[in-house]
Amino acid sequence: MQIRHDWTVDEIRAIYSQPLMDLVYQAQTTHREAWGNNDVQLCSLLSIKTGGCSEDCSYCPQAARYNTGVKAEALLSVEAVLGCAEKARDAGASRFCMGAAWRGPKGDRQFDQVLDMVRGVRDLGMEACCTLGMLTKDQAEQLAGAGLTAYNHNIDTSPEFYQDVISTRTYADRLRTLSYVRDSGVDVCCGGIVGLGETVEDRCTMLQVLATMESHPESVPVNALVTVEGTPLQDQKPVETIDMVRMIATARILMPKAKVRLSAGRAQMTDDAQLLCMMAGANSIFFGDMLLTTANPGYADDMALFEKAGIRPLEAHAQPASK
């Protein structure tokens, strides 16, 4: 299987504006050649520090500028979220992911709280991935000398539509971020969200972005968003369900190897409208109740729709960090 790194956009909008039966076929083709089944990999996400964050993204109910419900709440106990994690280990869960609404870890009490809590997670014999913010070189190097397994950092869009998103960080700040994750040996988990407003164009600019880096990510999660009420977006239209899909396709198309993650906004979506998806290449979900502060499946709800559908849960690989 050949692995690029030099897609142009023109090639990106070919793939992603095909027939829609052609481009499934065409991620499927890909999918079974680069896993070789259509297993699922279930990770749990929990916020560890929930509201109250400094940054401006349109989409996010935690800034703490939008009246959105949200309440600013103090980093959780490394007990609780250990107790969080064993809970979703026992559930099926191979990766915990760990998510706090900062502009970036600041203080070291609080970091070293976070650096306790991936140890604890890998200890439980599962994947650890944090989401903090941007991070400094050094940080990067103490998660993974926790034994992070990686850390995410969605770009969100393209680079020309981003301002229009975001305007508390730049685009250059993120790519800085998943450059010190990259260079500490963590792996990279990065995506971005469908239904900001962006054109096909900033899709496929996005996606250019992501599969010509040096490393492609080792997991991408596609979000739809999920419109909040007090944030800027949240009159935008519901994502359609062949957008997502042809997102999906076209990602597993550009990096055959990376996890493509059914992320925010499947309690939207049918159970049809989820299979399908997943028959694009998805081959990673969330899974549990709440996904930081917006709904998502319930855990019985995925078990039901993946017993009737012959999906098997992928296994975890993950070795205890002290080990």
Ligand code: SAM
The other form holds:
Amino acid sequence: MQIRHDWTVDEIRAIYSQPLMDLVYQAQTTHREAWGNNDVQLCSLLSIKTGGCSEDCSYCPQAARYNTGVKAEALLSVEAVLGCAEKARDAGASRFCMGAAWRGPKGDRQFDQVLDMVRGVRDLGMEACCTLGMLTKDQAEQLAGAGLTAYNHNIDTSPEFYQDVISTRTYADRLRTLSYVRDSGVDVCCGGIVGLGETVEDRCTMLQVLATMESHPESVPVNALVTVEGTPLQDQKPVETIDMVRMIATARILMPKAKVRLSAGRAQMTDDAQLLCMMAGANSIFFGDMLLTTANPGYADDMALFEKAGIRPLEAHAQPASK
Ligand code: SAM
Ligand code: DTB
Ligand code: SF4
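Now that you have shown the form predicted alone, what about the form predicted together with the ligand?
First the chain shown before, then all remaining chains and molecules of the complex.
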């Protein structure tokens, strides 16, 4: 199948805004052609370093400057993290994602600990993913050397809206880290958030940034804003299901071979809404009771949903069917 990297915002807006049934049909058709199955990747997410972050991302409960009730904690030990990873593997996770509330890794000692975590997760037979904030070229290469499968670093929204959401770093900073990750040979996991107060134009522009990268990200997380009291975005109105479906379907059509992840916000959605997102092309989720600091649906509920819908977990290192 033809993979395009020259999408215009006009084309993307036309896809995003078409009648919902046509959009879902197009997305589902693309999904079947690219993936040849309806398996869904199960990723386990662990906060290895919680709270106390120096950045001012206006959605985030972990920014030190907002009073959200999230306490700053130290980096977890390698043993503690690998214990969680083993449990996640036994529960069916094929990917283990480790998140740190950092602007970027600082200090060699802590970074070395993270490298040990990555090696340990790979030794357990799982894919390993990290999200540690901004990286230097050297850090990206060291993560690659430790066997990291993917690095998560979101652009969150459009370049135009970005500075309304975050002031302590720039869009260019984000893109630089992403290029270091790409060049290191580690897979890129990059997406954004719906519900920050952005326009449809911002959403389409964000998707254009992703879909015109020289290589599309291997994973595209689509998060629905989880409103947390104490953050500047605490009073945003809940994201409508139809907006998540449009965003996921459009991402699927533009980037057929990416794993499109229905990420934050599932705990606030009904089962039916989640299934609609999967029908629109989402083929990855975080499972387990917690995201980083907020709730996720329970394990038993997720397994019951998969069972009822006949959805199987995607195997580790699965590739799209069409080359
Ligand atoms: N500190 C690192 C960074 O910002 O890159 C890694 C962790 S950060 C929590 C990872 C991503 O989680 C953010 O880029 C954002 O897209 C998402 N996120 C954080 N808080 C969220 C919220 N309240 N609702 C939805 N997504 C959120
Ligand atoms: C991503 O795109 N979503 C995840 C993961 N990457 C690291 C994080 C969601 C965080 C939701 C808010 C919280 O639990 O703190
Ligand atoms: Fe820090 Fe990441 Fe939260 Fe921003 S999103 S405040 S960088 S933890």
